[in-house]
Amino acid sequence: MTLSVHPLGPVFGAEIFGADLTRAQTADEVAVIKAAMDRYAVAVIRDADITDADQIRFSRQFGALELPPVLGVGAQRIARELYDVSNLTIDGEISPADVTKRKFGKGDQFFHMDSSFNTLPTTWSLLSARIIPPVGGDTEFIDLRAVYAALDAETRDAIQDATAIHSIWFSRRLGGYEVSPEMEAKLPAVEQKMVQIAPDGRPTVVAGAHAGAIVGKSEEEGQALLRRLIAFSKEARFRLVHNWKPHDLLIWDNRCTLHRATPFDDMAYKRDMRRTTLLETGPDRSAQAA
């Protein structure tokens, strides 16, 4: 079947029709999906009732995988190549309210780029919806190419040659997670240029909740600029909301979008989502280990 691509919004986002993710894509299909992502930055494939192996195979057609860190705390609930984005225990039941994973995940409710705090650059994230709650749990996106194009001259000048410091601990603290010096030492901060070039050739802002300081600026001045930038980025004209349906596969480009999860009643309803994230260069490897 020939793939077709239909825009979802006036600025970005698209739906891809005709993709069978239970088999390898043809070269033409891979090219169509890549072109759609370059243009729209976010794309959804509906009714993708896939296994972990299907998701891994499909993802690897577009790049090497960023592997989740191996923590050695017991059996894996899902394939080790996938990030477990759920509120479930190893047995598939809703996890208790006081587990560390819940507290850690609160930071994902702030707009962020996946893995911008890692030394290995990433490209896309691919999130598969296996179980979704009946209400809430949407994912919101911001097109940072459009944000850059709409910035006032003063803000654009302020970030044009600036470098931000990204750390996963900035976003975890925003969510109320207590961070120890030992944790920070295991995943130290990295620097990212605040203006980069997106795959379609347009300038894009690189910011989000993992960015907590700006090189050469005081803590107060840097955070004030970052807050102002995010507040502007959250305007409705730059945003897209994805309302999940069962078996959606949602793909987004971390180089030019921000995203966040919206809350739901996670003590009443299960939410089982599984994510692959792609590296700019191979082979598959853990960013933490690198």
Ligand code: OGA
Contents of the next structure:
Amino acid sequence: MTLSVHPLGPVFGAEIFGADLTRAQTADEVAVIKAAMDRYAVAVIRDADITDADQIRFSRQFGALELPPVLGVGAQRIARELYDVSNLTIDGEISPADVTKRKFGKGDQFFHMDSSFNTLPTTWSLLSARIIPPVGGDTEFIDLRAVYAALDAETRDAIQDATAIHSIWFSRRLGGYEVSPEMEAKLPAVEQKMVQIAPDGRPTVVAGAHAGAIVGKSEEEGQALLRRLIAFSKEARFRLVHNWKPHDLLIWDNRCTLHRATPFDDMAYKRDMRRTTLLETGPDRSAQAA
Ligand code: OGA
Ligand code: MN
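Alongside the form predicted alone that was just displayed, please also present the structure of the form predicted together with N-oxalylglycine.
And the full complex, kicking off with our chain again.
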């Protein structure tokens, strides 16, 4: 069966039918998926009923894996190459309200790029739906290439040569997570240019909830600019909502999109998502180890 790619909206996003992720992709299939990602930045592969091993093999056809850092915020429930994006205990039950993993995960509800706080540059994230709740728990996206193209001249000038400081702890604090100095030392902040070139050659904004300061600006001034940028990016014309279907594999390019989790009744329903994130260059490793 050949792959078919269908745009999801006028700006970005596509769905891909006909992929069999239980085997290796052919060179043609890899090329079709890569081209769709370069153009649409977000793509959902439908009917991907896969195991952790399938997800790892498929992901590796597009780059080396960024291995999850060991932060000690929860026991390992799934393959160690995957990020556990769930509300479940190691036994697969809904976790208690006060577990650290839940508080840690709240930061994902602010628009962000995965791993923009890491020293190793990353490309795509691939999120596999294993269990989805009956209502809520959508994932939302922003196309930052479209945002850049629509910026007013003043904002464009302000960010054109600017560098932002990204730290996972900025977004965890936004989510109400208490960060200890020991935690902070495990993943120190990094710098990212605020305007970069997306894979399709268009300029893109690079920002999001991990960006908490701008080099050479006061804390207030930097945060005001970052907040203004996010507020503008949230306009409906740049947005896409992904309403999960069973067995979706959702892929996004962290270099030119923002995404966020949305709430659901997480004490009543299970949500089991598993993520791989790709590095620009190999081999597989965690940014913490780097
Ligand atoms: C992630 C993430 C969003 C979601 O896995 O990086 O932000 O809806 N997930 O679970
Ligand atoms: Mn994320």
